[in-house]
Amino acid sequence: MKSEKKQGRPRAFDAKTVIGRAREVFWDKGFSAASLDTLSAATKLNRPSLYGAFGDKEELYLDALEDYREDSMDVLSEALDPALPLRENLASVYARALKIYLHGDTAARGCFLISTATAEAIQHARIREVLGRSLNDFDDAIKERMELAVERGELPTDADPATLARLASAVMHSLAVRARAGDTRETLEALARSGVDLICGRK
């Protein structure tokens, strides 16, 4: 978003909602297919406003992943809570997920990361960055919580955190795509569960 002038009159809408808005815009019709006579219209701003707060089309879809990406980040540390047991965590983060991966007016949507920028991200080097850092976020903070599972006995300790991280990673990326292709909750969740089971083990 356009850094916010010092002088002048202050704007008469919230950022943040205003870019809620349109990515529920670019979730459903991708980056490409999102016109901005719709984005104008579900921000409720025409489009001298929509240009002047957020630059162009490509600008307002950075910030919506970023936002995205923020909002991703707090669900995954909430789900991540260090008092409870890996399992439970694991199951929580992929619970959490599924939640947002299968609700859609119409069908499904998956994960508005996965779904709408990997299709973007070849012609589109600044999509491309925020893409591979999102990704590498997430990483991240699985990978903590997969090392302190290493020091308290909840994995074994040849256990490489960085490794299982990725996997965790991918079954939700997995969810993503096939919630979004339509399989049925019940699938979902019992991948959701093998995803676990591959990583903590078997009950």
Contents of the next structure:
2 protein chains.
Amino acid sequence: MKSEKKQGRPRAFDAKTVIGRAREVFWDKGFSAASLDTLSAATKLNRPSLYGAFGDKEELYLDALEDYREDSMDVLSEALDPALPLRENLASVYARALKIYLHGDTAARGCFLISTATAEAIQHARIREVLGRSLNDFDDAIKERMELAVERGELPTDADPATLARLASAVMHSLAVRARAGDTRETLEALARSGVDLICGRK
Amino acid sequence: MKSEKKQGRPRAFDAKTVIGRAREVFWDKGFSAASLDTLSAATKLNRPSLYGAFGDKEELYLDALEDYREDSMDVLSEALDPALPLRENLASVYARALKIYLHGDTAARGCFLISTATAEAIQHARIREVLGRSLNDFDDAIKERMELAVERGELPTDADPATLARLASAVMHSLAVRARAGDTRETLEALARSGVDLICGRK
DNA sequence: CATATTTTATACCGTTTCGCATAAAAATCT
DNA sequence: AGATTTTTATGCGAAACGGTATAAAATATG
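To test you: the structure above is the form predicted alone. What is the structure of the form predicted in complex with another copy of the chain?
What follows is the whole complex; the chain from before opens it.
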């Protein structure tokens, strides 16, 4: 019969935590340059445990990507609070993004997806798929807010929500790349502001 | 005394050609995943020859980055022909970029710099420097054309050339990422058009 | 308490990695 | 022609790589 606890020796780790630690390694080094030794050390799991729980290196990386994607969507929907004006929403999206992108020990890490998944996208179809899907989901979430903005009159009636959403994302992609390239916070914040102005109209 | 030809056995290869072939490998696989065996095969040079001529793998990669940067700047300045209207210039920049980004055997390769250098930017300071410098040079070239546009009245007098240039670049960064993520040509061309509209004003 | 099941720990395996040592080959210089 | 210089070719070698075999440890089941 079934029992609550499953049989056998219990795991001495939390899968979510382990994926988070692995994500840090992948974020700094990229997929290819991250060795299983490093991942094993960072997660405090032996390699056999890593394999038993997550499969091979690519699957662990895909889990980390998926985890990041979910976190990002959560942050995005927080930022797009419909109780606030569109302009504030968009500014909040960029501010929250920059907070993440500018974090890092040796240098600003940028966006985990854009900075590391792009490099592998040609050779690993599954990584390319996650990357593409993530970008689209992001666009779609912003698009919904843009549609609401058109309904409410925050944007002109002839504005195309899908197009504006992709442009809003474009600014964020640029913030991601530039952060990792070493741009200063000031430069990036200025780009964010001008992006808001361009899309929402100058204040 | 000195002679035109230098002493010793002459090289059986052209350095520029070799860097170009290496660039193809790095572009598809990224820096870390590109092995010296693969590079040696693609360039048809033995590893000792590669080392003698270019140094280690990172230096060869930096040469490839620099080569790409120069090519890109050439393409950019062709596209920004001041004899043509700003709108056509910008459309041309994006069209030429997409032509490059959408090329590839198994999948669209995107931008060599953005797709592969970002991944290494944290661990390799020199790569980060080249990446940052390249993005800035690109912005600056567009900025110059924007300044001319303000002088000529193609843009309103209160338009800020530096800001507009960074936004124009932002759209291109997004094209680069999205191309590598598997977006269709149509989607990317639509983004390019809306970018032109947003920056130059809707036609 | 014995058995079954799952996770952990150690150690290992074959392969690939980067980089170089060594020597042959091809040119110029004296 | 012989010496010198530089490039090419072969192949090595130590280290790191991803992945796994094996056995001990820790739990649930009967």
